[in-house]
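Single chain ahead, written as structure tokens, the form predicted alone.
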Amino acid sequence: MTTTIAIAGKGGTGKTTFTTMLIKYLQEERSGHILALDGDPSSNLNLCLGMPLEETVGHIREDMAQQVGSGSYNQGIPKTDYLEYRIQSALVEGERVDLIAMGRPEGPGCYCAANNILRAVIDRLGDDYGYVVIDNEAGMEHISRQTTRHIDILFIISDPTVRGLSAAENILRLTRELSGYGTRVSKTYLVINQWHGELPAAFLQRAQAAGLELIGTLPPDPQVAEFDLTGRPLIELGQDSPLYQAAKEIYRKAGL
């Protein structure tokens, strides 16, 4: 049985860290293999995780309308199978952590066709896997583009703003048409970051008129600092550190 976790918010709130802690965890404190969806087009999970990228899900699918559409693609080949032996050459394999990154997105021109290609062998290569950590852009649709999977847990992360709250709200409202695209939410969880101690009562108030559940908050860490400036990933924070263990107790709280 495969775990699926999806990891979405507004832009700068910490979505790329929140996921290379729960991946770090996963690793570390649970079995089972692990599939990386990097869903962002900025493409920067694999830096966090310390592994090489050279592939991603989007330049093989403007790769393969090009070759369409100058009449250069090998009709002798199902465009199935020429996009799955992609794939399959894309992912990157680490330590009980495989990586896939989709890049940027469609271009102009008509992508349904590779597009649902592309969901149905995303979505069997997951199969194989314990959990499937997704990491997501701010709008909840994109999934949907992705991979039709039903999301056992989305972890809604925000800044400690009214803005931040304002764009979580949003989220939560998208996760309900994403069931018109075959995919389904089981639970959902607010995660604030950036704060230490009790948030103010009319912060918590708001989350609670929106149905959002607060899960747990992520304080400062200034080893998180340090790592991107030197460029070190984020995997090999220590155990020590505030943010990964305060990570890790919303983890546990959500059962994984």
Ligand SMILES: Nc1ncnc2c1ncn2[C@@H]1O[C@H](COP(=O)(O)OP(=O)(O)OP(=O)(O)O)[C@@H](O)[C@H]1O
Second form
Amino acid sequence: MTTTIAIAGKGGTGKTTFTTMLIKYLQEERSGHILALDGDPSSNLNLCLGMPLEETVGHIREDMAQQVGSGSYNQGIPKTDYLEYRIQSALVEGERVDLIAMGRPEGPGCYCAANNILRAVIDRLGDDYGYVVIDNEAGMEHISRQTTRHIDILFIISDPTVRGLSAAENILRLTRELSGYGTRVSKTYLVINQWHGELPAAFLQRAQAAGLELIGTLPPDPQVAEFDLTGRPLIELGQDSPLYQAAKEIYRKAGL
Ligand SMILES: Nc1ncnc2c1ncn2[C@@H]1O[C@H](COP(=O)(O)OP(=O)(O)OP(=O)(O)O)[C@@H](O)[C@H]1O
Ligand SMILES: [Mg+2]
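For comparison with the form predicted alone, kindly provide the form predicted in complex with the named molecule.
So here's everything in the complex, that chain up top.
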């Protein structure tokens, strides 16, 4: 059984940071292999994980479209086999975690046949892992475009602002609309990042009214800025980090 966890939220709210802490937690405290899926076109999860990245799914798709367009594609090789092989080679293999980056989404001249094959390959790939962790770009549409996997837990990350909450509410609404299109989400939690202590009652009421279930808050952590400044992979954050401590509490609460 694979547990699929997706992370969504407004831009810059801490999705990649939260994803990195989750992968760290699963590596340190749970057994099973992890597939990290970077859904951000500017792919930077690899830097947080300290893993190299050379190829993206977007690039493979463009390369294939170009080969087919120019007539240089070897028709003797079925496209499914070719794309499957390319995805396998693009997979960055770590000790307990493997990484695949989606790269740029399809452009206007979308090569849909390749997209459907790629989605199927990525969906199947996930079945070999104990956990699939998806770090998303802002919206939820991307999740359904990149994978049709059933999502067990969706974490929506927000900053402690009403605007952030409103974006979280939009994502929640979108997941409900998308459930008609194949992507199903079993459980959704709200996480407020960059906040220390209790949240004001009015803020909590607002979240509740929007149907958002708050699972916890993450404090600002000066160590994170230090790591960012020197480019040290965030996954190496110390056990004493207040951010990691608070994040671990959230993962346990979510039953992970
Ligand atoms: N709890 C925290 N304490 C200190 N810094 C933080 C914390 N959470 C996030 N940051 C910093 O805020 C910035 C944005 O975080 P991050 O890249 O995780 O956001 P994101 O939602 O993935 O952004 P994007 O939408 O661009 O993908 C980063 O520089 C990160 O190091
Ligand atoms: Mg990010």
